[in-house]
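The chain below stands alone and is given as structure tokens, in the form predicted on its own.
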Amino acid sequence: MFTKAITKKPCKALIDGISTAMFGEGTPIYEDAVKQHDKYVATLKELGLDVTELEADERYPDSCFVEDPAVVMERCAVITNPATDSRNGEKLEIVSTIEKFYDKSQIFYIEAPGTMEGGDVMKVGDHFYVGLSDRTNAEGAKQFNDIVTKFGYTSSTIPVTEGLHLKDFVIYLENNNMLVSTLMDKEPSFKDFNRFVIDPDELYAINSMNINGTILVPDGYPKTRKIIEDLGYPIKLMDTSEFGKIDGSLTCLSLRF
């Protein structure tokens, strides 16, 4: 169950923001992504939430994204190694932050040469789904590894093929279910889950939210709202188009724990 989330308040500089226009085309209206923002931290404290709001950061367009430069869980913390330039000083910001919540003999980082970014990692119980992607490589994914078996979690590597991240194309919601693009379906570390496959029309759905049961669904995919209110979850919809414009969606704009 999670108790407390960390969140960061997007920059003006958002508009020059990493983008595939994979989400969405077009420059992000700053304004409008400051509504969502914070209809987003509301949603959060609603569900029970102590949320942590950081202030934006105009050194780094794509601060907001505040999942990338950790990965954060119960017994510990790792602060990342974001592989793009513009984005590499994030980790060295969040790290205050972190130290707020763990004390630092939990606190581990990711070095050179390895890379990695917080959205290529998906927990299950306490096993990490690690993808291997332009943002996160092999050697990243090893020192990962490395720290959390000291702390009785396991690992593994998954393929990203398809885009920039792993939670991209692959989402768990818990009780065994997850959403997953037609590729990650046949992916054979997830043949025992019960895998509701996304139409390609909606693959932004993909990353919806578990917040304690509640799963919170990007706005405007009726065909993923189906399947998750099908399978019983309670939801609540949430408007991110302006984020989605640089590649952004809900998992990517918080640190949950």
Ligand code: CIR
Contents of the next structure:
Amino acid sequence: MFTKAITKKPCKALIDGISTAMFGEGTPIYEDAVKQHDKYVATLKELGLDVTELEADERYPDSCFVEDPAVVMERCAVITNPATDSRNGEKLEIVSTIEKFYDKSQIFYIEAPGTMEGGDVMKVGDHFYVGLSDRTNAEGAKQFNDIVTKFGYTSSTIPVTEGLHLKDFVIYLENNNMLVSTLMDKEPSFKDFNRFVIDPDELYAINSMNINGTILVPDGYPKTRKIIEDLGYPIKLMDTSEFGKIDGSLTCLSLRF
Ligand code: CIR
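Requested next: the structure of the form predicted together with the named molecule (the form predicted on its own having been shown above).
First the chain shown before, then all remaining chains and molecules of the complex.
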């Protein structure tokens, strides 16, 4: 069960966020992004989470994607080392918030030359799948493994060859169910999960998010919505289109623990 979340308001500089346009063309409209973000936060609260809402930080265009500079779990927290220059400083900003919830002895840091971003870390029970991507390297994954194993967790790596972060291409819905891209469907590490392959034209909807049994699903992806509903999960449709324009989706917008 999640009881808490951390979010960070989008800043006006969001329009300069990094984008590969993999999920949507164009520049985000700040006012619409704020409305979508407000709805996102309200939905987390409706689902029972105590949400710590951080103020916008104009120095970091992508800083509303608060999932990336930290990975939080029950027994410890890891401050990551974001790979891009424009995002790296976000790790320094998140520390004081993480310190409100974890003792200093439970907080660890990925150090250079290791890089990592939380979008590459997918938790399944006490195991973490860590994507090796343009943003998370083998050294970062090794340091992460060294940290979490001290607390009784395990981790393993998954190559990410088709885009930004691991969780853009595979998401764990709980109950052994997983949404996967065509490529992730072939990943040997996932062979024992019930895998549901998402149509390539609905790739953005893979990043749906289970909050205590309810699945938040990006609006506008009917085939994925039907797969999730047919599995029996209650769903809430969320419009995150402004964030999609700069490669952001549902899980990126919060830390949940
Ligand atoms: C970036 O390229 O870093 C941002 N524009 C998008 C980050 C999305 N984060 C995530 O999926 N965890």
